[in-house]
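Have a look below at one chain only, the form predicted on its own, in C-alpha cells format.
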Amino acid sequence: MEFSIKKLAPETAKAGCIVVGVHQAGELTQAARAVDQASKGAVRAALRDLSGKTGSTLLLRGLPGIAAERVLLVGLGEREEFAEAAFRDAVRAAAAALKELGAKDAALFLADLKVGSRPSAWNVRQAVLATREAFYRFDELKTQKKPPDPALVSVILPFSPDSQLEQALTEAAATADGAALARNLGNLPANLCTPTYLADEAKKIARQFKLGIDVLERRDMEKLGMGAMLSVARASHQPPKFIVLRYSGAGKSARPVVLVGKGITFDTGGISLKPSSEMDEMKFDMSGAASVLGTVRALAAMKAPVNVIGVAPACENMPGGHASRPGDVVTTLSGQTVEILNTDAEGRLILCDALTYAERFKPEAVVDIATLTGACVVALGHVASGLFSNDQTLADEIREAADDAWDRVWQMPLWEDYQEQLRSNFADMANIGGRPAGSVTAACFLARFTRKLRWAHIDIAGTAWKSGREKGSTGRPVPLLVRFLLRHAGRK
C-alpha cells in the first residue's frame, strides 16, 4: 500500500473512495460540507442513517456533482471531545471499511483534521500507522484458500506538499514495516520461531540494509561467562542465540543507543511450570526481541541519523532433566551471583547478562524491552507499558516520545527501598522479590546490572499482544522506540 501527500478538493478528487468526517449532532467537517454542497445536500440527507459516534461509518455511492465513485462518512464523536484517541479510532474504522470495499485508491479527508495542539506531521504518522494496522493480517499458516488481498493500493493524504510532512510519511511507512515484522515474529508459533529463526531474521535484515551483525553461540556464551542466560536455556533442545545487530547512521564519533530485547521464544516457566490455561500465548514472550529487530529495520529503511545497536538474547525456557531448579545459584556475566527461587522469572536472567554485555559498546543510553511481569499487567492493564529508569532525563525523553507516538508508558518507581525484597541468604541476590510490587522488584533486579549505564526498562507484558478473539501481536513498542530514537537525534 502506497501513501502520498497531495492537495485535493474533496468534491473533485478522482478516487475510488473519499473519506470525510461527521461529528455527532450532524456537524460536518469542512471536507464533508464541501461534498454536501457539491452534491446538493446528499450528505445531510443521509445523516439519519449515521449516528456520528466515533468509528461509525456510512457508505454513499454515485453522489451527483462528486468525482469520486464512493463517499465514506465516518463518525468522529462530539466535536468538543475530539482528540487523539478519537482520531485514531476514526482512521481505523475508515480503514476497516475500505478493506471491504474493493476500491483501488482512496483519499483520506480525515488526515487534515485538527487534533488538539498536534502538528500535521503527527496526523500523517498516525493515519499511516492506523491504516496499516487495520490492513494487517497473518494467515501464512492456513491451508484453506486465502481470500484475495484487499484491493486498496493507494491512499492520498490531502495536504499541501511540505518537506516535514514528506519526512513524516517516510518515517511512518518504515515504522509500519518494522511493526509488521515484529507482529509476524510474535504471531509465529514457537516450533517455527525458534532462537535460530530469530537469528536468521536478523541476518536477513543485516543483508538487506548492509548492517553489522554478530550471533553468539552457546560456546561463545560459555567462554564469556553468561551463566544466567545459559541457566535458562539449559533444558531446551533449541540452541540459544545471542544476537547483536548494528545500524550506524550518525557517523563513528556518535555513541550508540543500545536496545536490549527479551527473546524467550517459548516460556513454559521451566521447573516452576506455568498453568496450562493460555500457555500458548507464551510464544509472545519474545516480543521484546521482535520489537528490537523491527525498530532497527525501520531506522535502517528510513536512513535515520542515529547509531543503534540491537541486542536480542534468545532461548527457550523448558522443563527437563537439565533444567535449572529452584534454589540453584548461578554466576552472571557481571560476576554477581543469583539464587534462582523461581525458574519462571527467567526473563531477567537473560536480560542481566545482555545488559552487562552492552557495557562494551560504551553506549550513550541503554533501553531494554521485555514482556517481563504479569504484575505490570495487573498495575497498568493493556493500555500503557511500564517504564523504569535510573536516569530521569532519559525517562522524560521516553515518556515524551511515547506520547508523541501515542504508544504510551507510565513511569513506575525504582527506589532502593524495594531492593531489600531481593535479599538472599545464599547468593548476592534472589531472582524474585515476592508478590508485592512484582514489576518494581523485577526492574530493581535489572538495576543491579546497570549501575554504570544510563538505563531504562520498558515492561510490555500488557501491551505486546492481545488475547481473546483478536489474539495476536500488536507490534508495540516499535512506534515508541522509533520516535524516541529520532527525537533523541534531534528530529522532533
Ligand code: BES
Second form
Amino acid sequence: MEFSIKKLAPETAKAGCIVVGVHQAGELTQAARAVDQASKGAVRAALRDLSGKTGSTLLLRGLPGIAAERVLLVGLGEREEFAEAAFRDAVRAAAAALKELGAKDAALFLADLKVGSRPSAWNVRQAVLATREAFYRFDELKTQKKPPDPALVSVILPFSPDSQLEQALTEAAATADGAALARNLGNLPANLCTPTYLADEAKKIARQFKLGIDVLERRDMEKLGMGAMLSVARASHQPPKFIVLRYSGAGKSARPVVLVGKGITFDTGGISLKPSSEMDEMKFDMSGAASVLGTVRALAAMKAPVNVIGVAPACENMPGGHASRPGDVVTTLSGQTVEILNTDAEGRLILCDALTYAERFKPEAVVDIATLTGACVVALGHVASGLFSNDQTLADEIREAADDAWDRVWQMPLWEDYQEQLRSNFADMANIGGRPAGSVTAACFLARFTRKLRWAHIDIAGTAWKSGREKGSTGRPVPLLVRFLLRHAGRK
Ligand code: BES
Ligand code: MN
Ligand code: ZN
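What's the form predicted together with the named molecule like, now that we've got the form predicted on its own?
Below is the whole assembly, all chains and molecules, this chain first.
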C-alpha cells in the first residue's frame, strides 16, 4: 500500500473512491460541502441514511459532477467533540469500508481535518498507521478460505507538498512495517515462535538493513553469570537466546539508547503453574521483545539519525524436572541474589540480567518494555501502558512521545517506600512483593538493577494484545518507541 501527498479538490480527484467526512446533525466538512455543491446536493440528500456517528459510513456511486466513481461518506461525530480519538476511529472505519469494497485507490479527504492543535504531520502519521492497522491480517496459518489480498494499493492524502509531511510519511510507513513485524511475531504461536525463531528474525533484519547482531547462547550466558535469566530457561527444551541488535544512524560519539524487551515465548508460570483458562494468551509474553525488533527495524528502514541497541532476552518459562522451584536462590549478573518465591514472576528475572548487560553500552538511556504484570492490566486496563522511571526528564520525554504517537502511557510511582515488600529472609531480595501494587513492586525489583542508568520501564501487559473475538497482537508500543527515539534525536 502506497501513500502519497497530493493537493487535490474532492470533486475533480480522479481516484477510485474519495472519502469525505460529515459530522453529526448534518454538518458537512469542507470536502463534503465541495462534493455536495458539485453534485447539486447529492451529499445532503444522502444524509438521511447516515447517522453521522463516529465511524458510520455510507457509499455513494456515480454522483453527477464528481470525477470519482465512488464517494464514501464517513461520520465524524459531534463537531465540538472531534479530537484525536474520533480522527483515528473515522480513518479506521474508512479503511475498513475500503477493504470491504475492494477499492484499488482512494483519496482520503479526512486526513486533512484539523485535530485540535496537532500539526499536519501528526495527521499524516496517524492516517497511515490507522489505515495500515485496519488492513493488517494474520492468516498465514489458515489453509482454507483465505480472503483475497487487500486491493487498496494507493492512498492519497490531500495536503500541499511539503518536505516535513513527506518525512512524516516515510516515518509512518516504516513504523507501520515495524508494528506489523511485531504483530506477526506476537500472533505466531509458541511452537513456531521460539527463542531460536526470534533470534533468526533478528538476524534477518540485521542482514536486510546491515545492522550489527550478536546472539548469546546458553553457554555464553553461563560464562557471563546470568543466573536469573538461566533460572527461567532451565526446564524448557528450547534453548534460550540473548539477542542484541544494533543500529547506528548517528555519529560514533553519540551514546546509544538501549531498548530491552521481554522475550518469554511462552509463560506457563513454571512450577507456580498458571491456571489453564486463557493460558494460550501467554504466547504474547514476548511482545516486548517483538516491539524492540519492530522499532529497530523501523528506525533502520527510515535511516533515522539515532544510535539504538535492541536487547531481547528470549526463553520459555516451563515446568519440568529441571525447573526452578519456589524458594530457589539464584545469583544475577549484577552479583545480587534473588529468592524465587514465585516462578511465574519470571519476566523480571530475565530483564534484570538484560538491564545489567545494557550497562556495557554506556547508554544515554535504557527503556525496557515488558508484558510484566497482570496487576498493570487491573490498574490501567487496555488503554494506557504503565510507565515507571528513575529519571523524571526521561519519563516526561516518553510521556510526550506517547501522547504524540497516541500510543499512550500513564506514569506510576517508583517510590522507595515500596521496596520493603521485596525483602527476603534468604537472599538480597525476593522476586515478588505480594498482592498490593503488583506492577509497582515489579518495577521496584527492576530498579535495583538500574541504579547506574537513566532508565524507564513500560509495562505493556494490558496493551500488547487484545483478547476475545478480536484476539491478536496490537503492535504496541512500536509507534511510541519510534516517536520517542525520533523526538529524542531532535525530530519533533
Ligand atoms: N506474563 C505475566 C504477566 C501477565 C499476566 C501479562 C496476564 C498479561 C496478562 C507475568 O510473567 C506474570 O505471570 N506475572 C505475575 C506476577 C506475580 C506472580 C507476582 C502476575 O502478574 O500474576
Ligand atoms: Mn509469569
Ligand atoms: Zn510472563
